[in-house]
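Only one chain is given next, in structure tokens, and it is the form predicted on its own.
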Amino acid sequence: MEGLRPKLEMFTGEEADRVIDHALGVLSKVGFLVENGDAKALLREAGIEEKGARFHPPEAAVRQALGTVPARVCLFDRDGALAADLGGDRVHFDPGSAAIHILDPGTKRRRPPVTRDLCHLAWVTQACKNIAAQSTALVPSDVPESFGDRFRLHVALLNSKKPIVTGTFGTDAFDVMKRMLVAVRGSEKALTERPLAVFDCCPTAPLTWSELTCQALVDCARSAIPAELVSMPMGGATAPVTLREMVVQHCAESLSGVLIHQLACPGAPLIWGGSPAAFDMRHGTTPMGAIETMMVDLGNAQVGKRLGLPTHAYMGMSDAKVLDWQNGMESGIGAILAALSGINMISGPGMLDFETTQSLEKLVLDDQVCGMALRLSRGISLDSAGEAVELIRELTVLGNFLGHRHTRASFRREQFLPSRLVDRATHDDWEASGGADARDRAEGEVRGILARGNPAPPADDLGRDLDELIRAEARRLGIEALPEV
């Protein structure tokens, strides 16, 4: 029987309710620019007012289409298991997407990720065990920028089993990438049952859906494909600087994108996100592991749950450069306060430099710190509430607390059992084995892990069908030569 659990909130309920109210009335009065036709079209046949290039949305409307979106997302793995079941207060992650460079472990530099780099991401994540869905985390410099959203798809499905959460690069790459999904599951209605990917969008603050990310929103409703809102507003830059504020602006651009996609298809599944950042006046930078970015994206998680639906958040990053100590701080604070508001998929792990950059070691020591708040979460049983009185006294009777049933039967749930990533050796021990420090000693295992090759390729018939998808699409868009995969 589980006991409570630990629940961080930013708001009480009146006070979130509140923030909803405001956001409801900053569309209303204030309106959101869309520059998607088929969005347009949508928002004119639902009678929604527009004033010059905006629409305003009255309450109701907006309270009708939150009554359409299901209160729960589940994601399966390539296979058809259960891999993330997204609602109430369930928590699981996964590492950010679309960096633009990698953290090199020879040189403790960035540089550009090529496919290889996309390979071995899908690799560690797999055999990442507190990590419940992959990403299309890095950007490949080997590829036309033109082709990269459905070549990072493609490998990604051939790298490992694990759901994906990706996103388009340009509205003609939604169809093909939607084929792929197809093509593993073996028909839309099968991936319908048993959705493989969640496909990000996101909103341009302040309130304004571009034609890209708006077509990504209407694509998935109409495909019954998972989409996650991820709004960015950046306090003081984009969005007003008090953190209330953020949420609320945050809300009303998420709230306007649930309108667009339930209008598309009432009913599709949907996911309450964000990525918003306390923007640094000093440096012009965008913090995420700053603790005022934590406090918006907790505060927007809480609304989102208030609404009904499941929730996402950027978090369990660092803005550090290398693994040193602000990556760690940054990184542990982030999962532990995400894992306590029960956030739904949490999307960091692995993430360094403002979201710009990925790193395997980060990824296998990010896990770690994963399963420790996986392990917080679930809080104190109390299967053995009853017999406590007892159990003591016959413990301390016997003196052999090592030997004992209870303790036999019961440390391996009671306790998370880090990997040996995490120190807990005696000295003696320590610098018996080396003496290696938490870097030198996630290296190694990353070292060991690509060792090992693929850890989950494809069956031969689907590798077929995904490498004729994506060459002839190369083909179409006039590449002649793919990288290896």
Given for the second form:
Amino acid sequence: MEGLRPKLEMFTGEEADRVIDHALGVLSKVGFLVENGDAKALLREAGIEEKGARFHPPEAAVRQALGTVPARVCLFDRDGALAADLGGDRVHFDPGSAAIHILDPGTKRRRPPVTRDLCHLAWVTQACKNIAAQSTALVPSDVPESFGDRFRLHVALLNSKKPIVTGTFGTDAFDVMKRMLVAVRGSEKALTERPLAVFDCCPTAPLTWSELTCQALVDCARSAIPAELVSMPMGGATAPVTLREMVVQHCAESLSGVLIHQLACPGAPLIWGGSPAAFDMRHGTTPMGAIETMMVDLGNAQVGKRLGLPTHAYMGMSDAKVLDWQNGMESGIGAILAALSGINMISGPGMLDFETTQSLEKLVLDDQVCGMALRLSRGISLDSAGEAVELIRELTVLGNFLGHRHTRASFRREQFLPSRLVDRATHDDWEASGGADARDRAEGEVRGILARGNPAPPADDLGRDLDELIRAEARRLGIEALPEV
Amino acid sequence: MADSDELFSGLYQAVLSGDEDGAARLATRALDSGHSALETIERALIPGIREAGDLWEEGEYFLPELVTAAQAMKAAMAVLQPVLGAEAKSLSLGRVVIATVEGDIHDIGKSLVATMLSANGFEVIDEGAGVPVSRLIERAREVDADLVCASALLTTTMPRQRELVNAVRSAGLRAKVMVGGAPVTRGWAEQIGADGHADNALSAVNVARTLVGHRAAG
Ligand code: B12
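So that was the form predicted on its own. Now I'd like the form predicted together with the partner chain, please.
And the full complex, kicking off with our chain again.
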């Protein structure tokens, strides 16, 4: 029997409704800008009022769009098995996405990632038991830049089975990325039935849909590929500095996305996500580890839930540059808070330095954080409630319960059993095994995973199909040689 | 004399406290009381904005204080500019054309750099975001720019910075090129042959000063 699911909320229900009302007010009174032709046409067709360059949707239009968004989005792995069930308070993690650098364990400094690192990232993600999905979390520097977005997806598909959180860097990327996904499933219909990837679509704060990200939103809707709205208001820079008003703006931007998306295809799958940041007033950076960033994330997720949508946030990452105290502190706090809020997809593990640097060692360490967070989100079970008195009476007779059937039957479910990365050894054992710290242990863990090679090679014909697709795309872009995947 | 000291210290304070209205009002009063625009700038505005920068570097000031100080400076300059006339040329540290490159819509860092350059005495022409190299070259030629600045936040758009460097050279422009943006490193700047690089707005000002041959004056 399920007990109380521990739950954290930033607003009372009434206050959350007021946030939504204010966001609807922002949309009807202030309006939003759209640079994309397809989206403009959709909004005009729907009769949304245009004043100057801005669209001013009335509440009814937005409510109608909200009414057609599915409350649940399921993601399936490359083999077609259910891997993530987004909706309700069900929690999942995926690595923080689109880093520019990788933290090199040898030098302890960042360096440009190459294709090999991308393969390794997929292998390590595959090995992380508490991470449900992979993401195209590194941008390889050894292929031409204009090709990076689609090539990342190619590499991900060949090196891990897990579903993928990804995105486009140019409007011409969507088509070939979709063809890759269809190649895995066999048909467009099969892909619609069993989504394999999610595309991030980011409005520009304040209240603007750029050409590229809006095209991705419309393309996703039309192909019934799940889109993830990632609004990024920065408090004090591109949004008011007060947290509540950040949530209002965040909500208004996401609602404008819901409207465009559902106009393009009512009923298409959509995730209410975000990556807000409390702007750092000293350095002008966008700290993901700031507690105010997380508070806005939680407020936004609560609003999304109130609207009945699957939710997402960029949490559980750190702005530290190396794997130090700050890294563990910020990542742990973020993952726990996100899990307590029941956010359905939490993007963060592995990520450092304001979403710019991925670390494989951090990824395996964060997998343990995710495991604890997932455990916490299950709360305290009531399964043994009926036996409580009897159990404890027996215990007084036996003296200890290590040999009791109840312990044997329940401990694996009751306890999150950490890997060796979490040190719970006695002092002597710890010393005897080399006195390693968490980072040393993580390096060893990653070395082990990499030594085993690709854990999820595709079947021969799929590998061939994907290879042909990417080579044709490379030729189209005038790229001759590709790195080995 | 005491009066003018008081006036200038008031204007200095107005800049420092980010009081746009006060700065404009006191700049007007300075002109009305017979001070030249140049004297007003040198005795109040420049010390004010410089102090704001110093306070930021010391950790006393935060960005909203720095940016509002820059805006107050700008408000006072708007009053003084029309009467500067011939003096203007000698005052400007140099002309800067700045933009985020084509294919890239990240403009916050670029705008921050533009604000700080302009507050620190550069004449800044901000072309916005998503700007093709060809337009930057055109503008640079048109205004005879001393410096062309390009921001790129995506690995996919960084190559536009290289194209800019090459285009500036092959167009035979005398302008120097400074680049920046989150993924841009010193190594990248060197690799593409840019003249300068900075990873925040204040060091961008310092690099710009060095590049156009002006040292931070006294
Ligand atoms: C905010 C943000 C956005 C906003 C931008 C809003 C706006 N009006 O600018 C929105 C939501 C629109 C956005 C969109 C996208 N983004 Co974005 N974004 C960011 C984020 C979180 C912060 C950027 C920022 O404003 N920082 C604050 C400012 C003040 O800092 P700054 O720009 O670095 O500027 C400072 C210095 O760099 C320097 N500087 C800057 N320019 C210059 C120029 C010169 C000449 C000099 C000297 C100095 C200098 O001084 C500045 C002041 O101190 C970064 C993460 C990051 N760490 O950078 C991702 C990030 C840059 N985005 C990223 C991505 C992937 C995207 C999208 C492609 C996502 C998508 N799939 O839709 C789109 C791109 C659309 C496009 N074609 O441009 C990636 C880039 C990955 C990569 N490998 O290239 C990043 C790193 C996040 C991530 N890890 O995923 N993004």
